[in-house]
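Below, in structure tokens: the form predicted on its own, a single chain.
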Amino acid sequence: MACRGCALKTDLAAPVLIVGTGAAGYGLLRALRRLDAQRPVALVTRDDGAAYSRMQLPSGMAEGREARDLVIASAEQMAHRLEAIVRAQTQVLHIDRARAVAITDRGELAYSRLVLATGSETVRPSGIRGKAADRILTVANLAEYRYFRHQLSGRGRVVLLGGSLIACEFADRLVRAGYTVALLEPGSRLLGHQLPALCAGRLTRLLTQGGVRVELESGIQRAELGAEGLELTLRSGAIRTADVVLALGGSQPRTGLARDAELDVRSGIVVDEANRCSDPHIFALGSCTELAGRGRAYAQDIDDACAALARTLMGGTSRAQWRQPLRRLELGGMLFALCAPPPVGGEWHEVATASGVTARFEDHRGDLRGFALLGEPAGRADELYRRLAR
């Protein structure tokens, strides 16, 4: 695909380089153009680099939008706009560390500094056996989104494997869009440590009057091809026939590029709060990376990294906080807000009532460090938010 600008002159300096033309990526540009106007960057991306949001593509499906509604803007038009290269439809396939040089299908790309921006990949499930079990699909991008459209097209079963936030979201949102829907999670409760008990078994209670059928401790050994669709073999040994699988059990970071250069990586791409990798020159940003730990998935902890990285990358010094994160959402017709504690010893402490349930976690002092909130208490989430330890 051409882009405009997509020749690189060779009279010009090397560019910032950024590998992804996701949130990070164009996060990243538009905090550069705030900057500087005129400083050389280019985007090089395996996708066909368009700009949307993934956070719409639940909602996308309720709405019964195309994978072309939801688009933003092409990339051409973010290249136009932002005054950058934008290269689609190019695999880097080798970063060789010592020229300062992106080796991709489609030739060599110099950079001043590389910046990361590759995200994550669902986590498909393990163990299935069957000759369809390929057929299970996935939803991390616009392109499985407009697969995932196309194969659902006409049909009206969907089975979901896991009990992730995302995953109750799309159930949620296909139930509403007239889908017959079932929610597939292998352990004792949705979102597993996330939530403590009587939130989660209230928010089960949510989907299922809404339509969804929730199947705690479930899980597919089988998949084949049936008379009537995909025929399910769960774990107990019950059938299932579905037309369409599709895995939401969590995601993790794409590190593959990062590990063949030879960069510190853990789950994540090592970063310190410069967003800087193990080599001086290279840098990192969302949900490919870790900062202390921790991963950076959400969109406030993106926005804060790409202003931060600007900054560094015009020559100032700047550093991106982790914040924890607040996610908010509606589920079965009642408000949801969650923010997950970190990793801290603790207890829940839960109250639940007609109008709805409010769980806050304490660490060991009896500071707040953690609440998810459902039905009328999900009101208070800013005010719970701004008292949490920090």
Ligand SMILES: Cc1cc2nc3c(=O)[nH]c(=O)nc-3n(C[C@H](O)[C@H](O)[C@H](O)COP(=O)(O)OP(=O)(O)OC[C@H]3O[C@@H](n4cnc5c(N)ncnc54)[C@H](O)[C@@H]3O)c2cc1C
Given for the second form:
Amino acid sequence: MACRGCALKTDLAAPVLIVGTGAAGYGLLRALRRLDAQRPVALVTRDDGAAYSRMQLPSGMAEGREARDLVIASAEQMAHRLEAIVRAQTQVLHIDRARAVAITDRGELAYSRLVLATGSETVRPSGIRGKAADRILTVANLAEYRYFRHQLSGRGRVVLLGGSLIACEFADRLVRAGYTVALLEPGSRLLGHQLPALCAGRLTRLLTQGGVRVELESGIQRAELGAEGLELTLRSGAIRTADVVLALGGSQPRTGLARDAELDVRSGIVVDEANRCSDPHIFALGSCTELAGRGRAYAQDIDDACAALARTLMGGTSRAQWRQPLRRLELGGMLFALCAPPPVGGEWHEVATASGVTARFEDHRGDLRGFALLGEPAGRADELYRRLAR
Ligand SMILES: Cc1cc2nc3c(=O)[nH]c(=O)nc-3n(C[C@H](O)[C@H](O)[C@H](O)COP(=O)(O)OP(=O)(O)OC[C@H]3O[C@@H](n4cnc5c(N)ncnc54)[C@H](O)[C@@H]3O)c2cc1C
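Can you now output the form predicted together with the named molecule? The one shown was the form predicted on its own.
Whole complex next, starting from this chain.
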């Protein structure tokens, strides 16, 4: 088949090759199999290829579950059930677009279509000095989860760096499981610009009442190995000791392969509504991508994109729209629903009562563009989501 805009001919007998076996990689495989049982599909991943949900990691910690308990299916089981080839422990090093092959540390893999589902990586806090600075952990995949549990085994003091939603979730689950937890946020409120003041303040109070020590405008400047564990010097000069420090400040799309292959990359791999990259034979999915300047890190959005791309790969003309993510979780014993507003001008309007907080973000025309609901008002999340201006 001739390539639009270049002289490449791809081998149609070659499989659709998916790089990555996370929610996006396996999600696309499932969506493809719903449409066609025959089409050759191969997946390649640098990890062990086990299928699991990253959303289960915080609750898994609280429930004391081993990494193996979170596995839904092994790479072999996924390959067998969904009739695909899964090459685990294989890293893609380079994409040779002219020959339509992915070069891995175990040889070359030809593709008819290539799908990058390489995920995102945690941003580690910079500028922390000291001999124990490299002991700061991240928990963004199963291998890291396994290591985190191992490090915490028989110990109890955890410091979390960054006041992201995932950090709040980890703090809540860990404290409920009996750990001593401090959460250090460099800014003046949890979740930064995603939350207005009243709502952020109530969230801080809830976590604090639950036993989390929340410290705003705080962070670590030095980490050393002391007699009683990790000795942390905070920005204020105060000293804390901890057994484990976890960085949860945020993540960024993993774009190295795409960049090296000279595909269009900004903060994520740039795709159009058909999930196509700047090379017509290459597509991208999941948290490594950006569509119209917006990241796509949430399950809801990834599921839509998988279904749409499966139809495109089968010859259809399906388009995935960017959907504003709605996150729901329980924090400090209260329901919390967050639909963060897009980067448009406007302002938050908040009402706080004893039963919770309703925060609505309206643009300059008065249209609803996002919301945060804590406590009883969280029951209205679906209604507000339907009323969002798009
Ligand atoms: C703790 C935590 C809690 C979360 N909670 C929620 C939630 O409640 N709701 C929600 O919507 N989202 C949540 N998320 C976000 C969501 O889970 C992720 O955005 C989603 O899992 C991303 O899936 P992905 O397939 O894009 O990437 P990943 O799952 O990261 O998969 C990336 C894959 O690419 C492979 N890979 C990367 N580079 C290479 C290479 N060069 N060669 C071979 N293989 C490669 C990796 O091995 C891996 O298999 C959470 C995330 C975390 C970390």
